[in-house]
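A single chain comes next, written as structure tokens; it is the form predicted alone.
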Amino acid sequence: MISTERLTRRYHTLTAVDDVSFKAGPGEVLGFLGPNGAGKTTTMRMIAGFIAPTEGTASICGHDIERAPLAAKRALGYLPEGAPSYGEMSVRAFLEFIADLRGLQGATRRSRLDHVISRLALQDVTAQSIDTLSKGFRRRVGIAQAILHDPPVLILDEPTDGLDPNQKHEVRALINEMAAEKTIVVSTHILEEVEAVCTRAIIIARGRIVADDTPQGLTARSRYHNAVSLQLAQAEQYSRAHAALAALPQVASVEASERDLRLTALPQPGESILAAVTELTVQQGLELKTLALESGRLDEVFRSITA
């Protein structure tokens, strides 16, 4: 559905995107993740045909974006960063304009317009000019125009940036709803976005792909993978618990937060320490508020890969 081969973009002496190759198939929600300035948006713009690559190719549903741009763009819904639109237009007029550009006619046109207005909860603002809308509603209008023609491929650049928690939840629910039928690329720097909606994540740094894995596979690289975190109920047990955890042979180190009486035991490579830590708390007579097994921390993996 989406394929890039050695995609590269240079601006004079700056290489913004450097030799990026990947494929994404049907039913896949690919998180394109990286720090600000990593090359995410430039890559999305090249795939969408908004800017031309210096080298390499990109195709959508088998259509090369440079050699067959109209066929590629018919198969694509694109939400650019910031959801740009024509601010002087009303929401209804803008979506009608997009329907014209997409060649939608008759019953199909009416059905798709009704669907996106309802699904993005735009009924109450269709007569308002876009520049009077809140940032959240402008983002919804941007998503509506991207899905209006029901494309098999979606590229969403920072789809929830700046939205409040309720709006983020609504957008993520929509992405999950569409995922079964489409190939979706979500470009973001928000780590929780990847964990919430993505089946796969590519991390890009300094214009190059530095990781390509499932979110679970990435968190498994964390030094907190299979770590055990516990919070004590009594301050007088803190020092004894810290020493006992550090003495366990399966434990590589112990991170401590005396302020909230929390200890996190990090395992030696390949070790599982939950049973040993649980047994130790019983032997030591420790009173606990919480005890939890960690799956890993994506933010720590992200920092270690992109630093």
Second form
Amino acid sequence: MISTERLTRRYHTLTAVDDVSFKAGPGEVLGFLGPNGAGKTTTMRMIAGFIAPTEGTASICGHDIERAPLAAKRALGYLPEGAPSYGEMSVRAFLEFIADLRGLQGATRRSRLDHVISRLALQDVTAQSIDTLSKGFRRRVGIAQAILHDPPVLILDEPTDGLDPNQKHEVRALINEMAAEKTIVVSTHILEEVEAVCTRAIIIARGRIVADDTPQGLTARSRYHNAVSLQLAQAEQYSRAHAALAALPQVASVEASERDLRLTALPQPGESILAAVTELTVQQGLELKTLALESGRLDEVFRSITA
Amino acid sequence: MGHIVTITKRELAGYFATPVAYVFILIFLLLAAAFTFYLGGFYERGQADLLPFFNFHPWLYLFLIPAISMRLWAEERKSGSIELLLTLPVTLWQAVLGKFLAAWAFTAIALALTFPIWITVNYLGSPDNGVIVASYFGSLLMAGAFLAIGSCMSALTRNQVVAFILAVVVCFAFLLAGFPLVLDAFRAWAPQALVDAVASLSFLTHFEALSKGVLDLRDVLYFALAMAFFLIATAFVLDDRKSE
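Following the display of the form predicted alone, present the structure of the form predicted in complex with its partner chain.
Following is the full complex, with the preceding chain placed first.
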């Protein structure tokens, strides 16, 4: 359980985070989105207790981060931006150090260490110093460190940055696996990640929350939501098809790309045009290579909200 | 308390994980010996004591202690590991103290490795070993004060070179606080009481008695207070600018 109330951070004249309030509970994977410099990291640092808010409060599992910092930090697993660690230490020594500061002891300590090492596939590098590891391994050491004490709340700042597609898939699977009983906040600027792991997304721009919705809700805001795009097989049908699509009453506009004979019909708000477009292609005798109904484009929503 | 020990152990292991520790100890021992035998005239004095050895410790520490302390916080800030450390369930106090104690323990190890000179003086004559033990204690105490200053300077910056230079300058000022070089800067404008106060802050004056093996409570207290002051200052500086 994470809750922030009117969280604000000012640096001299710059307001990095402005009046950010949200709540997230167990079972939720909250995606934190925003352009670089929007205030994602500053917000996470305040929740994790690294930076004191100028105004407002944040609490983790009911423990106020300023009034009961130790209790709040115990309930939290945190991966800071860039996954910092102590480079001269070996992976095992580093994780053992974290285990000690997390107060893990005896059999629990051993089993948790074994668990995170195998879960993040670190078995082969436990004796290697962290400095000598690749970026992907370092990120995984950072995640291992964050989940070591099996915390009820996890904050991960760009957990998949620097990972290859397979490793990204692994980390997302791990997040999905933990999502059931934990509250997880993930910051990212990779939009596909939001659709892959998040149950909810907050978009933050210039320090303010500009959208708070499910990924489906966000994509539905796209101009492309329920748009139909088709690709023609024959070049001579192109201009006829373009004109016919544009003439449909439910179609708001048509985006055309003559190079690959692709036409995308955008619906009037609230209209569904798939049936009409299919009917039209039959009527006009258009030969199609592909026909697709779009659910919406998150990157387009993201740009229109944050620009 | 447990967390302080954990942090100290990690930090101390960190010193020995790179060649820096060994290079440092080697240079410390070489310089200590060179000062004692060449500048201090250990043999020429014909006395069975370690005064020529301890006399040079303030000058040895002036450059070598900032070399230890410069990485204490500057490195944590540069690498970002400070964010990891301070979001773990440890207090700022435990972190400041844990790291300081590691640096102090490291200095103690370097200092302990000067034992051959103690064997030498015992072989050549019959010195007052109680005085020597007291002098070692005094030297370690002064090293702690230097380290606390260095810790504070290291917290001020992300750059280790800057931390080193700041620490040398501040340590130098404290070393010579009782001498005209520093006092004249104050005499021009400050009231006599302040000038006297500054003069009484001199590390050299306070170490003088300690180096002769005289454990005056006022000198011990002075170094302990200097440590406390600069460690508290370290915590305040960190709290203010840890995220910059």
